[in-house]
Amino acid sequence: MSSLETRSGWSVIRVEGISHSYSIANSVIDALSDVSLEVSQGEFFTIIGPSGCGKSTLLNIMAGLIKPTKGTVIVAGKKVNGPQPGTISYVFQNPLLLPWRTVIDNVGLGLELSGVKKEKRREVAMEYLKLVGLSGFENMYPSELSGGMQQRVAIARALAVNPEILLMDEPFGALDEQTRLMLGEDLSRIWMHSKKTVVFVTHSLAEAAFLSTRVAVMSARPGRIIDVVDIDVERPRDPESEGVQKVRRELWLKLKRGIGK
C-alpha cells in the first residue's frame, strides 16, 4: 500500500502534525495544536468545531494561504508551500464576485487568467451555470442576484477550472435557513455529479450530517481533532430523515465533549 493510500482510497490531502500560533497586541494565540488528518480522493470531508477553534485557519493552511508554525500538508503527493491554482479552488463565505463583470464572465475568470480563449470560456461557464441551476442568468450582474444565487456563481467559478480539490469555508454561513437548505441539496447533487474532493468547514451540524462522507470534530482553541465520524447514510439523502438526524445528534454529543460540556 502506498504511503498516500488509506482504506477508503487514494489520500489526496494529508495533514501532518499541524500547529499554528499568531500574535495579537503583543500576545501569542495558539490556534491549532498537533492536527493530523487524511482526506481521500472523491470524498466530502467536513470540519466542525466551536467558534475560534481554528477551522478556517486549518483550511487556509491546506490551501497554502497560511504557512503553519509547525507541521506539513501534502496535497496530491506534493508538499504545500503556497497556493496551488488548478489543483485547489476555494469558495469563501462571501461570494467575492467582481461587480463590473457579468455572471458568465465571473464564472470564466479563472479560465481567462489561465489563457483559455473566449469561446471556450463561454462554453465551459455555461456548462457550470447549468449545473448550479443558473441557466438564463449568464448576462446579469452580481447586484441583480440574490445572495444564494451569488454563492451559486461562486461555486460555478470554482468548479469551472476543473480543480482536483474544492475547499469551502462556511459558504452558506451568511444565508437564511431556507436558502441554506436549498443550496445544501444542490451542493450534494453537484458533488455526486462531479465526484470532486471537497473539504467543507461549517458551524451547522445539520449541514455536516447531510452532506458529508466523514466529519472531523475539533476541540476548543487550540484546535485539535478529537474524533472523525464516518457517515454511512444512503444517498441521495433527505435532510429530515432519521438517519441524518441521528448523525446530527451524535455530532452534537461529540462537539459538547470537545468544549468541555
Second form
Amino acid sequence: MSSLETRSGWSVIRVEGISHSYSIANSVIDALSDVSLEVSQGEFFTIIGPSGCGKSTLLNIMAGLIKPTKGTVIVAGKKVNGPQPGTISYVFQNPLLLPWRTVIDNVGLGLELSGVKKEKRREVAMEYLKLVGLSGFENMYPSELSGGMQQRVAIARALAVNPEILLMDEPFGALDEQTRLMLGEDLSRIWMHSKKTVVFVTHSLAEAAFLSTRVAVMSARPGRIIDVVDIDVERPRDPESEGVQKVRRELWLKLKRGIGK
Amino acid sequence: MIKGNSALSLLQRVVPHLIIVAGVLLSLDFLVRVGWISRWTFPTLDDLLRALYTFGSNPEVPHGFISNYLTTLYTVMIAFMIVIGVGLPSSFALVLNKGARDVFYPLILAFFAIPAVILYPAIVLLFGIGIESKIALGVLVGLPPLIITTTGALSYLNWGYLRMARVFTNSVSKIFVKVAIPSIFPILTTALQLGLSYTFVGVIVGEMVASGIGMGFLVSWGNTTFRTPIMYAATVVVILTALAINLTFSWLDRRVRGRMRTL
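Same protein, different form: I have the form predicted alone, so give me the form predicted in complex with the partner chain.
Entire complex below, previous chain first.
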C-alpha cells in the first residue's frame, strides 16, 4: 500500500498561501498572490486563467521546480522543497524528447534515471507505449514523429515511472485542434484506467470542461483563485454533449469576471 | 548492399584528395630526379618509401622507431587527459558562474592569441627536457581551444532537457551523464578534436625544440644530421597519426550528428 493510499480521501496536494514574485529588467513582477487550494487523490484537477496569470508558475511550484516567495506546498503529507522523483511526474508543453534517443529509450528515461535495469524498463516502456497508442513506433526517433505523437511519448515517459501525481502544463497547447481533441479523449481514458491524481493547466475551456473533476479559475496577474468549480458530468463524456458545453459556458463566465470584463 | 554503397561513397569522397596528394608527391619526385631540388632537401619517393618500410628495423634511428612513436603517443595522451580533466570542468564552471566567466574568459581568449611556444624555454627551465616539459607545452597549447569551444558548446545546452530530467532524479551526476553531455555531444566532439589536435602540435613542437626522444625529436635529428629520408619518414608518420585521429573524431561526429536531428 503506497503512502498516498493510506490517505485516501485526504488531500494529496495542499497549496497554502502561495505568493510568488520575480524580477525582470529591474522591475518586480508579482505572479501569484496568496493562492491556496487542495487536490484530492485520484482527482483530475484543472487550472484555467488568462495568459500570464501564473498557472504554469503555480504548477512548477507544486512540482518543486520553483521555490515560492511565500507559502508552502504539501504533497503526500510532506513539504515540497524540490522535485519529488517517483511521486510527481511532469508533462511539459514542449515534449522535450531527447532527439538522440529512440522512442522506447525516451519513454524509459525516467526509469533509467531511477536506476531500473534495462530489461525491466523495456518491458514497462512497451506497456506505456501501448497505453498511449504508439506500439510499433518504439525504434523510431522523435524527429520521425508528428507533434501529437511526440506528446504521447512524453505522456508515456511521465507515466512509466508510476508516479502518484501527474502535473501537466498545457501539454496540448502547441497542437492543432483535431489532435488536441483526440489526445484529450485518450488522456481521459488513460486517467480513468490509471486513477492517477492529475493537475492539468490549460487555456482551453473545452478541454477543462471535458476532462476535469474540478476546475480552479484564476484571476489576471497577480494570479489568485477566484473560484473552484465541481464538474459532475457523467463519464465517459462527449465533448459535444450539452452537459460539457454548459460547464464550458459557466467557466467562460467565471473567467470573464476574473479578467474584469 | 548498404555497406557496399557507403564504402563506394567514401571512396568517391577520398579519391580526389588522394589524387592531389599523389600529384604533389610525384611532382616533387620528378623535380628531385631532374635535379631542380637537391636530394638533401627532399628524397625520391622510393627512398622515402624505403625509409618508411625499414623504419622499425633501422639501426640508425636513435632508440628505435617504436620507442620514439610510443613516447610521443604516451606524452600526447597524458597531456590530453590533463586538458580534458582541467578543461571540461573549467568550461562548466565558466558557464555556470558569470563572475568567473567575466574574469577568466577574456584571459583565456588572450592566451589563445599568443603563440604559447614562446613560453617553451621557460617551461624547459622549469621542467627540464624530459617528457614533463612536452606535457606542459601540450597542455598550454591544447587547453585554451578546448575551453573556448566547450564554453561555446555549452551555450547550446537545452535547459528544458535538464529541467525535465530533474523531475525524474535528484542525482546531478546522472543528469550530467545521461542528458547534459549527450545533448551537446556533437559540439563537444569538435571541442575535443580541436583540443587533441592542438595538444598534439604542442607536444611535437616541444620534442622538436628540446628533446632526446619522440617523433618531433626524430624529425629534428634527421634534419640536423642530414638523414633526410628518416626526417621525412618521421614527418609522414606524424601526419598519418594526426589524420587518423582526425578521421576517428569525424566518424564519431557524423555518427552522433545523424541522430541529433532537431525536433
